[in-house]
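In structure tokens, one chain follows: the form predicted on its own.
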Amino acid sequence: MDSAVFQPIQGMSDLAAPEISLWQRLEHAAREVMRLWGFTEVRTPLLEYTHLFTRSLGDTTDVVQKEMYTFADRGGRSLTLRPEGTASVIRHVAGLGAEGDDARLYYVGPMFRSERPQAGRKRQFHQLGVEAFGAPNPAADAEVIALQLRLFEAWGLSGHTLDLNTRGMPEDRAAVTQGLADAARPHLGALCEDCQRRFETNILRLLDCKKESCQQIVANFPPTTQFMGEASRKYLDDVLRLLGKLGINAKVNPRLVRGLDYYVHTVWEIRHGALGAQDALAGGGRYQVALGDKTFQGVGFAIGLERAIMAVQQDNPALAAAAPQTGAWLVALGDIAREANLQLAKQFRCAGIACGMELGARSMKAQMRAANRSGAKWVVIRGDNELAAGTAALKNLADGAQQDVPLADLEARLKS
């Protein structure tokens, strides 16, 4: 059989032991932080109607033009695997009516983008994201940024920095576009092909082109705040002031725009040295999206979990290490003991004690090998003699110490 049949699609990966335990620990810590900050989970479908993303993200964004997995179903409807989480959450909130106006939601799950796979960036990748709905408010933006940084603290991350900027208000767009066009036009021939296209379709994206030649040109452009109204500049100042009160250092980066059209006011990125040249660990911003006859406003962020795993492995080796041994493995000497252990395993599991056992007839040596592979801390050994005496041999796999324990005391010993 062709070995390729056993391989996942390029840019997509299986997540399994032992690495999956680190994913679970990060998600568990995140859910507790979310609970404390008053956010509840939402799980949206992986597939959405394509127009949800083209309308919310913008027809000219790279995500829509180059990266979405889009296809027609049997009914001829255009469907897309979700490339990000915000649009789906907004669609969900749109169905809640007035109840969704101040919703505080988070999500964890896979997203899909057809781009060149690289370290920490897959075609199927995973995000943890937050959406806090409500009218523009610098305090709400500062709170969500503080929440994101608290998540990183919970994961033991330390080597990250926060870049912040503003996209301004919708009424600033025309002046910003004109100002950037005036600055870019004399250099148009020296810009890359993508930037020449963006000059006509989405000029803000010139500012975050990754090509060094383009970066050198845009480094001399005036900051976009120069073309914005006083209200937009004050909003940014208020966010910075409130972050300062929360003890959060942020660096204003006038070239930061983020890649989606729905952003207004505050945008930010968090960078981490463990990720190399592509060092963006997470990002977020305030957005405004029209669905149907209603405009939805909120602020949120998304964290790429693959990239977070890379950062945790550098910053917090203790969390990234294999989980400590727990639970028990039941070893049976004979058929009667094996059936008795099946009953004992159910008792332990119902009491909250993780345990495992071989269900087929195997030698004691083979059962002990299985116990060592399982990650169990204890081995419980029973044969005819132990069954008759109402005891079990309890062995600590860490140091090899073994003693006979009355069966009535075994559960308490394992729990302790």
Second form
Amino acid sequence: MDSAVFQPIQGMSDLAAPEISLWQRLEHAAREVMRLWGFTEVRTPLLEYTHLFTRSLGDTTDVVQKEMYTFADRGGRSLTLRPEGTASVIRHVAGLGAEGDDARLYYVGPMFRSERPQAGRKRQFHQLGVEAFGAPNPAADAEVIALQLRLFEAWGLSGHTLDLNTRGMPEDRAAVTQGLADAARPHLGALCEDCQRRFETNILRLLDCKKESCQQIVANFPPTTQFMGEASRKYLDDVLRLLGKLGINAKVNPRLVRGLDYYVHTVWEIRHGALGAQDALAGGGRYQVALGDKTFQGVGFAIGLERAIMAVQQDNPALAAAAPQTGAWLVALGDIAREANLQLAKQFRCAGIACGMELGARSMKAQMRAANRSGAKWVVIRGDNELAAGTAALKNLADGAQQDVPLADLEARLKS
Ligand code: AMP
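Given the form predicted on its own, state the structure of the form predicted in complex with ligand AMP.
What follows is the entire complex, opening with the chain shown before.
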């Protein structure tokens, strides 16, 4: 048989046991943090009309130009698998009317980008993100950054750093573009091909080019705050001051821009030492997006969950290793005991005790092997004698100790 049948699409993976249990634990912890901070979940479709992304993310951005999975549906409409979560959440909030003006929402789920797969970079990956809607307010930005750091704390992460910068207000954009163009023009010939294109289309992206030769050139550019108005600089100072009050130390990185057009004021990125070359664990920022006749303002972030898992495996091995113990494995000697065990298994499961059993006739040895494989802590063994006596042999798989226990006491013993 063609072995490709067994492979998922390149850059995409199945998530299953045993790793899936760590995913579930991270999500569970995150949902509790979200509840405490007053955010509720939104689940939007994975497919959207393409124009939602081209309009909100900006059509000169890398995501829109190079990375979207876009295709025509049977009716000829252009659809795109979501490359990020914010645009869909804004579309959702647009439908809520005035109620959406101060919505606080979070999402967890897959995103799709047709990038070159490599370590830490997938074509289907997962993000956990939040969006807090409302007019620009440094307190809102500081609160959302604090929430993000609280999540990392809840996951036991320690090896991360926070870089922060401002994109300024839309009114600053012309002056920033002009200032950067003046600084870059003398070096145009020495910039990489991508940056020469960016010089015309999206000059801010010169600042975060990954090429060493470009980085050396932009290191000497003046910080963009120099071209911004007083209001934008004060906004950044206020965010930093409020973060300080919340005990958060942010490093201002004047080269940090983040890729998308919709950002205004605060942008930030979290890096983690466990991640190698793709060391961005999460990004965030304040945005302003016009959809229809309304402008949506908010602040949010997205955490890459594949990378969060890698970071937890390094920083918090105890959490990464903890696999929940299955309670009991029921072993039957004979058909009658097997049917009786089917009833007992249901009774245990309804009482909150995880358990398993072989559903077909198997030897005692085969059943014990299955018990060991299952990770169960206890084995409950019953044959004709036990059924007649109303007991079961209870064996502790860790130390091998075994004793007869009255049926009525079993539940309590298994829960102990
Ligand atoms: P972005 O909005 O592009 O900054 O993405 C936010 C976070 O999602 C990043 O910091 C990464 O942790 C994660 N991420 C983005 N693209 C990928 C990818 N192709 N594969 C895995 N994780 C990704």
